[in-house]
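The form predicted alone is given below as one chain in structure tokens.
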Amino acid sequence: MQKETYLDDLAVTELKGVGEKVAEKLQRLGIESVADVLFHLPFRYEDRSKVVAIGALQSGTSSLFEGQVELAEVVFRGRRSMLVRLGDGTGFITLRFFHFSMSQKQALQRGQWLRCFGDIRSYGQTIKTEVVHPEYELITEDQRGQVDGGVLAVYPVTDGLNQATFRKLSRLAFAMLEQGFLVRDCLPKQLLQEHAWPELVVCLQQLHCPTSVPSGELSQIPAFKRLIYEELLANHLSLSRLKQGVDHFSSPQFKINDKVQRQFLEVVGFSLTGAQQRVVNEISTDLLSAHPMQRLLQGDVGSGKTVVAACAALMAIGAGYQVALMAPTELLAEQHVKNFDAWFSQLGIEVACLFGRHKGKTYQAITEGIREGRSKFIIGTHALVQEKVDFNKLGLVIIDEQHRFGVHQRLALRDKGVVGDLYPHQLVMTATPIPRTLALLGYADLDLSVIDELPPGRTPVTTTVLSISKRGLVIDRIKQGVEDGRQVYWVCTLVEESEVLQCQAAEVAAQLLTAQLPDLNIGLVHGRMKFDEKQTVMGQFKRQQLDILVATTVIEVGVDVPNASLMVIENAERLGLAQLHQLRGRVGRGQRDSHCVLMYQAPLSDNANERLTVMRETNNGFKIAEKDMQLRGPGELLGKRQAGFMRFKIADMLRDAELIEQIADEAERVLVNNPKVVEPLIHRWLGNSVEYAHV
């Protein structure tokens, strides 16, 4: 052997017994290279040092015991199994067996002794004992209690690869570090130092050779931490390296044009927050460096991002240059045309916009305006990244509910405005509050703002929480709310994926409120509408023309109708809290007391039962957000593109957010001051997903 040969360059096939067949297994767990195996953790461990008798077994356990074959016998109840029934003079136990062969059975003969590992579970009013596919083996009655096992390790495996290969696979990659094989240590010693934590290779010992079982979390336990902290740190690592990477680029400076910016302030009628101004202000810095905008804009809902996203515009657009604006659907697209346009024809800007219906002579006149420059803000959905569309000068790129696209979407745009190497600047918003330690990791490659204050004039929302069996009560309600001037949303879910059977669920409230609210003008829509459809009767619920607008969760973003203070929402439990808070925020928009009622159908589960207990109690989106990755885990929270990208080996967002606010500002000095350990430690940790990080 060569000095310093690290297993960390050494396929997985140096090892003995590893050929072509198990190196496919063990690639889908992720494993290619030696050290691979050292850092595939276990997740729990069995202790085999010591046989329980049969009548101190506790179900809910996993234990060592031995006994006497009784009875082997073939039963079929429901289906073929075979049930051997042990005894040891404490008590019985019943081993189940699905899959057999008949000289498994023959070799079970009474009188036989069984040494037998496996979980134990209770049944029955007369609590029976029985362990399902138990590991076992033959024993004499001399060799009773001669145990040679200790603490075992057990790991995630896949088809094909059981826990005896893999344990076996672990003891020849550590025979390989006796050798004097190396494994690379990528934390800095500074590091290490400063949190007290072991060597890696004492680490990687005490977690899959451990003398004892560890007692409590194994999360807790050093060894464990730090290699928590790790692969935490690996993935902060990728995304701080894609915003360094962008740093790199070049990008068109524009600076902030008072006078304009006075106008505009001018014609929407108010002055900006001072959280507004505060995020005004860190883009307006952004726009004037030579390096490209990567800005997250965060906002409850109705916190005033549209108008932060303007004063943006304006800047880029004061500069001769073009700005993009991407939403995820028509409707929200629409939504946005009609603000933008009521605000920018009054200071000569043309807002054009681009979907996918737009077809024929249509599309070409859009486009082409888009190619020669003539449209300076554009506003458009998906269509916006096709081919044949190009832009003359696209400085600033912004994507509006950002969690609904993913990465190659917001990068398609952006490279439409790639000139040699001059970069456009991306703004990117959400109006899903999210939790500070998910921002931390999730976002690292970002720039962080946050509108953490409501416009005057926004009123919160009480919401109550009712049995659908109330329904009649609700209806008194919205015909009294009506008759004091009131507009009310009727928003109706199904559990089924199936648009069609929500809308005809929508359709069937339409024509029961029609026939018990005869003298109201109500109105419909859901997704198999036509989108001219829609508009039409969307604009009739604006234009106080109806009273009640009954609608599928179609209606959770774009829609901003001041006078709507009511809003019901029924089988409110089968929505996530994200979505129910989207929804809520249709209300509460102009001066009125607003309400929102949430009718479920009994009876709840736990866990409905806490989200709809949380809507009940809060209005603030950024305690709505945490509860809402407790209940969920973080996935939903950070949309298409981090999702798919931190699946994490061991480490969890809820249980760690201590590490990860130690990381954000440590994963900068590694960057700066250890330049070398990145690559290793992120292809250590993320393996594969590495490539999407450098998108």
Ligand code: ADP
Second form
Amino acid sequence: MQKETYLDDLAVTELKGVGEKVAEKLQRLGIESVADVLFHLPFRYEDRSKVVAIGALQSGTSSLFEGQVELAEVVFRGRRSMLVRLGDGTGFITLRFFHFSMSQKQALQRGQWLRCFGDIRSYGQTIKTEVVHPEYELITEDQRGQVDGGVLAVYPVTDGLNQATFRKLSRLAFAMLEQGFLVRDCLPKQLLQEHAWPELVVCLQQLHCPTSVPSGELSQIPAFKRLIYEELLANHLSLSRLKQGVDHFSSPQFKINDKVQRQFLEVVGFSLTGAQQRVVNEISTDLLSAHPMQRLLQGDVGSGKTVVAACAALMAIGAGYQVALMAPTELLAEQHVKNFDAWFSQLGIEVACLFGRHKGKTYQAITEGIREGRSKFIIGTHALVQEKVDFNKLGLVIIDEQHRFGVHQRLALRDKGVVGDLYPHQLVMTATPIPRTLALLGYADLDLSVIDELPPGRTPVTTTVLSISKRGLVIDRIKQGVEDGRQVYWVCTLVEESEVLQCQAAEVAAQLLTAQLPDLNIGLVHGRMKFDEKQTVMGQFKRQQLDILVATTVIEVGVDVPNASLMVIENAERLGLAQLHQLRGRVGRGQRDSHCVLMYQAPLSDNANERLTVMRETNNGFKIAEKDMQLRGPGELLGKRQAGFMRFKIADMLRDAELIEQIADEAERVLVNNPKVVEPLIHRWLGNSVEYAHV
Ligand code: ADP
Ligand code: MG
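Cool, the form predicted alone is there; where's the form predicted together with adenosine-5'-diphosphate?
First the chain shown before, then all remaining chains and molecules of the complex.
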């Protein structure tokens, strides 16, 4: 017997009957070691240990029952099927077969006893109970009640592997445990005691081979909860380990120059909100320390993240370092250039920019300025991460709308600033609020700052939901609005991803509006226009030369026209909550009351109806994000960041929120007290799906 051999370290092919072929299929489920078999957990159970009286069968369960054939008939209602009516003195049930042979029907003579197992369904007002394609066997009256099937686990399966295979594999793995092989218990004893969770092997036994079907939700059973906890912890560790690594890196230290900050705020012309001031303080503490800042700044659209970023930039520039700001679109980057230039030019700081459209001599000149350190503050799109771009002394990287970028792009920019063992600081910003539980797990490698207060003088946007059949009303409203001096966004959406079609739709909408509102000035922007054309139209809108701006969802991010106070979104039911929220954030930026009309095409799906209702009821980005997570799931919310993360095997971000709250502290403790288990835990639950080499 091999003492101290862990099943975690034995390939699954060590199990009897598992050859290359099966191993390959298992691998698709992430099962590579013998221990992985044990962590492939059942999601429900079948109770074959007792016969349930037909009258007591519960809809929605899988049950074993016995009864006597009353009638077996073939019917042709829509589809040819065989119905078998079965009774046991307590009630009746119908077995329905779509595939059957005549000899099968022959055997089902009136009076014949059957033992069946299947999923019970009830329907109709008179409550008929039915089972489609049950397993069944013929029995004699004497054999009634003589069952010894026990409780069977039901596993998630994949092509070519059935329940029987998984039941056999787990039996074999447990047999190895009995022979003395081990499975690594990665949770500290104290934690198990606190929660009254059983030891790992006991948990696994209870889940794979229970003696009775656990009552209630599986996720509430201690044995299962413990494993959910492990999975959540593994996810957290995979990120917090990265963060811990970075905490050992060094970075330049920037002192705040109070005079420059004061000057800057004078230039800006308003004072910071309490929330902005708090975040600036958090950032300056980071920038003063000798370790790289890794901060995620969350703030709803219009909460004023840009000035905060500017304060951070000034600290770095003041210390003689370069700052790079990367934005996901040229439109947004260009807007930043304008804002920052208006502020910084008065402080004698030049703003450089680098976009994909810069070619030839211009490109040479810009990149030379960056390389030689003449440009201190550089704004750009992902053009900044091109190989040819070298920095002179990059001390701070700012990423706007970080969810639009992959982690790799962020790291590529960061790496341009690594000199010797000094790493630049990073500030990543997002206007898509992240629900707390998601942030705790999905962003464990970053420190969080939240601007949870809007600048003064904003009035919340009033949102109306209208069927497209009321378009006439909307047109009247626009007319009225423009007479009152308002400007209007008209946003077109399309289901297809195709940009061409989307732009065509916007063109058609613009034509239609021009016909209906001949006295108004109507402009159009869409993704296929040249950059200069877009800029021209946006400029006209900003200067109030246009009353209506018809746009595709390209205006989603960053466009700032305070006088625009009415937005109409066509086919709003097609958009997700995050996108609707971003779009709506384009209005409500000025002093006037603002309105948003969400037009939809009936009939609305339940999900779409819920989305539109949430939009009507709240302007709070965090509430909207919570709802979004419920409707779409956390993976979608994380966007490009999700590579490897948040695809849980058994945990659930919503259901297990309470556990998630506890994870961060525990992860810290594990990293300090028990670093040896980190790697095995991550490997167990995330396998090879962790892609990042470093933060
Ligand atoms: P976002 O967080 O969406 O990037 P911005 O930084 O673009 O928001 O700010 C939105 C608008 O609010 C800008 O016009 C900005 O000048 C203004 N603003 C920001 N902070 C304040 C403040 N403290 N007081 C008044 N206006 C502010
Ligand atoms: Mg912004």
